[in-house]
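Read the single chain below, which is given as structure tokens and is the form predicted on its own.
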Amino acid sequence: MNGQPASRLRTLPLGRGAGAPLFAARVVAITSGKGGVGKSNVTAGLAMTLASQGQRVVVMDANFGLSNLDILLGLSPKYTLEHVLRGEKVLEEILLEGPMGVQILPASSGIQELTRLDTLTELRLVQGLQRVAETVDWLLIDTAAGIHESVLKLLLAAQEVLLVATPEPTSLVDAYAMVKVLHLREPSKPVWLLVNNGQSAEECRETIDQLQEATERFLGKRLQVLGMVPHDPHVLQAVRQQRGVVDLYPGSPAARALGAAVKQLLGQGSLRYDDFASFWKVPAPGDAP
């Protein structure tokens, strides 16, 4: 398990550069330059795929203004991060058991004041996350979209950042802006890139190449390519049933692509662009929506 021993954990406010908190689990913040790129679906899919590989996973819904992870997975939380940040509960008391053994820390929608946390509240959150991280292998943080200070603090606190983008021009521009802002704060931060909702393997390759070229040319930074997830009707079908596509349609193109991404995260495989086309193959019988 990656990270530091529990005895060396420090409880310091989020995103303070060299003073950022240390966690016992591998902490990945999943973000995007703009909304509507399927970030939460990707987060849920990666979490369930990791769990299927025997990994212990907690997902924190950190979109304090517009949370939706619990809705995507058909969960009905009694308590949320709102109660934790206000000091009414501790994180362990709001953990929800999700599909395939994934645990969820649900957020609360429409609470704008929670997007601006003071130092004491940040400290309370970090302390809770460190306790939770002692019992799992992975902590995935589903951040809000956009370049807000609350988002940047979470990205800086994580060990790694996973940037989700689509082939749309606006998504590419905003994704580059996100990398630029993060790079100015912490140049050494590892950033994974995953292209979501691609219409073809070639489109995904072009998207990756465009972002990679821009970040290398203007920032001197090379992104770590995690892979791509194809446009797949199974994803919408799963959303409508409030289930994860990995859980409901494990043989679907999206689920297979997420499986390949997780192999990379686990160090069990390397990316080959030639593999992209295989994700568009017809799903196995019984997996059609």
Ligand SMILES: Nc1ncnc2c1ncn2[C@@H]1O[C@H](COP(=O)(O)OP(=O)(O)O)[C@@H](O)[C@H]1O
Contents of the next structure:
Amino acid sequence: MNGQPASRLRTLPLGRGAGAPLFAARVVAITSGKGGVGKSNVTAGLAMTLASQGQRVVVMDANFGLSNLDILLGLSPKYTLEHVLRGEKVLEEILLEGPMGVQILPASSGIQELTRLDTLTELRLVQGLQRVAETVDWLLIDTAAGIHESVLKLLLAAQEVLLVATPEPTSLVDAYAMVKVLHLREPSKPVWLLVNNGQSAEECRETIDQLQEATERFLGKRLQVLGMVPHDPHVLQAVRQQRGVVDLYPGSPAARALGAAVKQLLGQGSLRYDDFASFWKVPAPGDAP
Ligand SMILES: Nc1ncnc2c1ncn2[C@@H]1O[C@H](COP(=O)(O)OP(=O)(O)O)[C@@H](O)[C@H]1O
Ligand SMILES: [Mg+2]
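Can I have the other form now, the form predicted together with the ligand, not the form predicted on its own?
And the full complex, kicking off with our chain again.
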């Protein structure tokens, strides 16, 4: 026998909440109300930051139909989740080594949504994810935007949900709608909030306050603030080079803000508004585009 039996792994304290966990790793589904808010970039950034701290991370690209995580990271997957869904491969066979040791479960553009999956295929996928999650510390799921049953299923399967929003009014409204739908299905699901692409710390704080006020007042739910990430040209620069901003520009404001968000995720001290606001003030050292 090599390695530890799975039953032992399942009992390791990996920062989960109470209750019998479905997965051994911390499973976080990243979602948003509307698309284009930076979900994939945030997912990749968190994954790379976690990996840089020695955490074993798998990212699942669940953007069926509009996948782009592989393109974002300059990877050319030979096999994707499509092959798994068709029963031609198992999840372990499509795992791809990404930057900084992050492993990727790539999707492929053009496959139909998870909604169409029959029960057996769905079960096979969940069992595969459970197996993969037994070998790592984190499973991050980059979901598609919008409230579809397929997205909701992934959010419900994860232990934690990370909602990414921007300070735009449309993003705010859609983000609230997403929390509401999720809350109706599972009121106790822990939901983190990260406001991305803010021109100023003030507008990010306003977004956080408005969302928090709405969810508390109408749903009686409090979101856990994960952080605020500045609008940063380094992000676009990294996208153009098909690299992660954390990898290419580790000293950039966005990379540093993502680093702070990871601290929150790991429960390493609780950061305040001023800590995050400081990322708008620092000029990026040396590596500015
Ligand atoms: N913090 C940021 N600063 C500047 N541009 C950003 C930032 N976050 C995201 N972007 C840009 O927004 C676009 C959409 O990002 P993406 O991660 O693909 O969004 P989503 O996955 O939500 O659709 C990308 O072109 C990216 O460069
Ligand atoms: Mg995306």
